[in-house]
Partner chain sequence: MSQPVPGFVPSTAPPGRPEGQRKLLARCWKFLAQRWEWSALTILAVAPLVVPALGGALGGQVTTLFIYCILALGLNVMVGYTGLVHLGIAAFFGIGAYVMAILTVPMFPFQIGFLAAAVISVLVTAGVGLALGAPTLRLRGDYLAIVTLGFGEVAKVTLRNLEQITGGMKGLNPVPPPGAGVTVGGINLGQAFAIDPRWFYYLTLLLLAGVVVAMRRLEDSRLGRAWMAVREDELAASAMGISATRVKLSAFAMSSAVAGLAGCLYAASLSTTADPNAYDFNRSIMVLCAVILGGLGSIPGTLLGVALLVGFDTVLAPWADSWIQQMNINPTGSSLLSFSGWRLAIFGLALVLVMRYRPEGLVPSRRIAAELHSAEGQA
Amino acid sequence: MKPNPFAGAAGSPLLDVDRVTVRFGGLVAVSELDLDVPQGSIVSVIGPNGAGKTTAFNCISGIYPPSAGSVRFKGRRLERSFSAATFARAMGVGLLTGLLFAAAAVDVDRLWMAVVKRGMITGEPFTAAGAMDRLRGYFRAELAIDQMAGKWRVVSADGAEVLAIKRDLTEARRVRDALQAAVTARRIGPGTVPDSTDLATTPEPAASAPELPKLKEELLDRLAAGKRNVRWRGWAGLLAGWLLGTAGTIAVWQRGRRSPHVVARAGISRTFQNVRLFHNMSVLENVLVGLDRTIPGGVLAMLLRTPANRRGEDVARGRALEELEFVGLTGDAGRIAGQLPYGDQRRLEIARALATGAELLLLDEPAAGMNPSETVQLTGLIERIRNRGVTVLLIEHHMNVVMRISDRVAVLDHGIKIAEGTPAEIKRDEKVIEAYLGSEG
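In the form predicted alone, the chain whose sequence appeared above, alone:
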């Protein structure tokens, strides 16, 4: 058997299930399960129906999270590690969320009106520079000009306050500038701290000042405080959205920390009790599904048919044919998977699992529904899988298969491991005979 360069530390098992418990509400499906699977071995898990065998498999393969305990593969937990790149992506999503929150906090409808639609009303051609100027004006609560019913209105930055109405645009602009000077003076008057942006934009008095509307003191105060209020709302929305987006992204990442694709990438693949093939795809295409992540470039490269993508597909096709040859299905590569006999469908599932490059293969009742001849062929296939360097963890009810090929056997009953040992030891164990083997006779 070829040595595995990726094996864990010397003397440590390839798979270490340490006191794993799986609960569904008040139901304990698996209770404090300990199971070691040495590299290069075949370990079987047996027990009556409902003993928790498949639940344990689902926990190992990432479908269910353990309620307690841990699963380690090659000495490491079966979960993604939290890295600086993960945190950076979460912060990026948080920043985007923060910007959306900030836009909502300062009233996105009025922001749109001030930055985009106002330029259209005044007949200005849309430019990015013009939009940025209007955006800065909105956050500085500068007065603006709108048009309604053929007349020009001097309004507050958000359009909520109408300060003057003029028939002539030039006159409206002069009034706007003069009123802006009054509002700015209010902001930097006695008892206030001058703002450099206010001082820098204080308009010079017009040579012939227009007649200004008389503004109430409370309106002047409200207009003068507008910049402070809109900035506070914007910063508060940005901070709240950033924190919420970052925390939410990390929470979603945490939920997928032990997802099945993470476990598969680590080097564990599995089959299921019920055959799970793409029945309308060919046999070869089913195996290629297991090799999808080995093809470089992703969806875009596939659509563009880049040279690297074509080379990757050729390599994957060759690898898939090798796996079909290994399980004895080379002649059926072009057949529709749903047309295969049941036993061949089982072998196709195993070929797809092996194509992922798995170092540990979980087989969940692979001989279920097979006739004696197919069962013998399956037994030989499992032995050949072990001989090529792949460790096997097996759930099986056919005791002749288990006792023939297993190096060790663990027995579960009602979610509890009641025995573990060699096949010969398990045959003689009184607890196993009473709970399981006795009922086989």
Contents of the next structure:
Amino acid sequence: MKPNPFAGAAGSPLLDVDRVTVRFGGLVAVSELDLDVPQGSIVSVIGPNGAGKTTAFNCISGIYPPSAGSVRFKGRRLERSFSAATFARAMGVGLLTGLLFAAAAVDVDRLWMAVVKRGMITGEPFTAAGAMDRLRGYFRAELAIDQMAGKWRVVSADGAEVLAIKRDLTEARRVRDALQAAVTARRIGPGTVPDSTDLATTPEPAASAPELPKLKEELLDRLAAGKRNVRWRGWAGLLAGWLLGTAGTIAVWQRGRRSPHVVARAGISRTFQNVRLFHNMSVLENVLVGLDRTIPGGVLAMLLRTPANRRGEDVARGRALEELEFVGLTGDAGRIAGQLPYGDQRRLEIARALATGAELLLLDEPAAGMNPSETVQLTGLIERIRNRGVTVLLIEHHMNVVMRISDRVAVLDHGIKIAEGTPAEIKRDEKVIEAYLGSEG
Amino acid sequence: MSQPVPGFVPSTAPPGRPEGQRKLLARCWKFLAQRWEWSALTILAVAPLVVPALGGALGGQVTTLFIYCILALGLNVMVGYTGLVHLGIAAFFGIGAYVMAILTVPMFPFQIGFLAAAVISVLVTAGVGLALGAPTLRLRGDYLAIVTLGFGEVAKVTLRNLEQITGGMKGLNPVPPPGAGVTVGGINLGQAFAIDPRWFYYLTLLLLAGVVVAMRRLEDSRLGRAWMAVREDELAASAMGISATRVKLSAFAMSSAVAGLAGCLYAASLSTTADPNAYDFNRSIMVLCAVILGGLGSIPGTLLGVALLVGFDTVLAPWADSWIQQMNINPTGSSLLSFSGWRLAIFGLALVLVMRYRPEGLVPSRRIAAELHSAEGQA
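Alternate state requested, the form predicted together with its partner chain (shown: the form predicted alone):
Below, the chain from earlier opens the complete complex, with every other chain and molecule after it.
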């Protein structure tokens, strides 16, 4: 007794594979594959070895991107869109990288010395406003005062050039101001337009002119060029870092646009041809990984074991046990997955896939390596899965399984779909027989 | 090859005892093995009250041991749970220590309290971990090992070359003890910490216990399972809706944060960051060896591994050396007759023996043991 297989066939199909091509270099593994999977049905894909069945599966489940064509699930292409959050993340990462690059470019060590250490030498309390002033001073390449062995020194902003040494702080300050005026005058020079910050920092001429050390012409030039230099380095670093960070984030986003976890979260789950369980985790834990998203709370909730988190874990555990019961592994919940017999491992993989709450289940040769009685059990299990409302897309070589439970069968050969129809139609199809047995003559 | 006895639990008591006594002994063993945390914690908490030596140099050595335990538990998140090889954990240890020092030393204007500095340095190291993890997400195995190794060296050289910030080869000191200037109940906490090593002993023990509890909870939660799933089979995990990217990044961040916490404690307990060479490749490898020796992915294993390896290095070796000197066995000072001369040879031999006879580590995690022995059964 079979329930109506085409329950949801009237509307748009659950999965719509539209002219999908997968190429690996020059090799065409799947060519212009069209496949509709109606809701609530069991559709099988068969074909000789190397026909591109598993490649098609990998393409549907997001492991390979299709070279051409599209895969739609419930009418949607399962791709992460370029959202505002993606944009914000790219900008944020870009800004952080930019700041890092800029810090390296303007010499973070000397910047630290100028901003933090010089704030400590005069004995005045360290304030944020003072630090900001010194930070601005560093980027204007203003001369500064430093201390060494009990004497005050007038130094360039980055501390690389020592211009004068004085015993007295006020004296040193006066020398600094006068030298700064000379440097600023040099920078502005004839023929250039002073900017607003230059005018603001040009000091009044001192009442009693201090004895100024004579600066060599090229040193004066170097000091005058300091402002442009440090700003140029800062902006260049910021820009380079920003470009790198933003481009990197966008590249990573683009690569993961249709990654398997996005597809899985949309409601497509799968098993693998060569069983891929988490071998060293317990059977229960394997299924719990499938239920990962149903448990609420972040790291902090897990560390504090908040009631919501604990409840979530308990509910998930209950559901995991239900799934194990559904596939008939109730007694094995505590065992290590890798120690189960082969047939049980396949059933555990199905339980894990079902636990994700998938609406479409892709089974890749579930009966491979099973004995006849296990195969019969599996056939029953697949029918029960369909009766739960989960649509099944199946790759299988056991023809008795395929012909018994499929609503539709598609036949692939050399990456091309050569036939599609009900099992009875497929059995009679000339091309299919030829693909499997070869043509006469 | 015979199956090794599961860690710590002898299946039978020595023969020749009456049945009842044997059962009692077995039950005691079982209790100890199941409740090892509580037994160990009780013993360690009572020890300073009973053993006067812990008030002296030994107390400081054991404190260092606890700090290494925290560091190794941090490394275990990446290497043990998530299966990402990390050869640069010492860099994060160092960054934690330096951030702590920058925020507290009198040389710089910040001079904030111990707790705030610890929180900030844990956050900073987690951030640095993310910054290292994000571009290297697609790497696995050897390639990731090379990247983390390189990062460790880069971090060390950077710490050495930023002389204005980190003090270059001199390091930053003095890092004030926790609670400097705070008086609670008539006790000046800062002074107490500076004078009596037992204060640090209890502080680090408390934090170690906290980290162990945190790790146990993570192990048995959504995130821990996701870490292990990614270790077992990244593709299958992502086909189950787990974002491998986020899971690996969280492992990077968690691992770095815990290492950073260990670094903070290290700087505070030594009252200096020491020079950047203290955070070099050797230290990373030492901690990695401890994790592997004890058992990847196993908390008691990691702790035991550190106790054996680092304890051997920092407690036993100096003690044996001073004993040899006291007994006047080695008057000429020949390195062949000093214990430290043989230290690395013993270390290496122990590792070779463990890898030969117990490849899953001394106290293996249930899962890894299953892996190794199922492979053996099939072979």
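Positions refer to the first chain, counted from 1. These figures come from a predicted structure and were not determined experimentally. Between two forms, the rigid core is the largest collection of C-alphas that superpose within 1.5 Å.
>> Test your reading of the structure: between the two forms the chain behaves as two rigid units, so are R384 and I165 in one unit?
In response: For R384 and I165, the answer is no, because the two are assigned to different rigid parts.
> Treating the chain as two rigid parts, how many degrees does the smaller one rotate relative to the bigger one between the two forms?
Replying inline: Smaller part versus larger part, rotated 20 degrees.
>> After superposing on the rigid core, what is the C-alpha displacement of G226 between the two forms, in Å?
In response: Displacement of the C-alpha, rigid core superposed: 2.6 Å.
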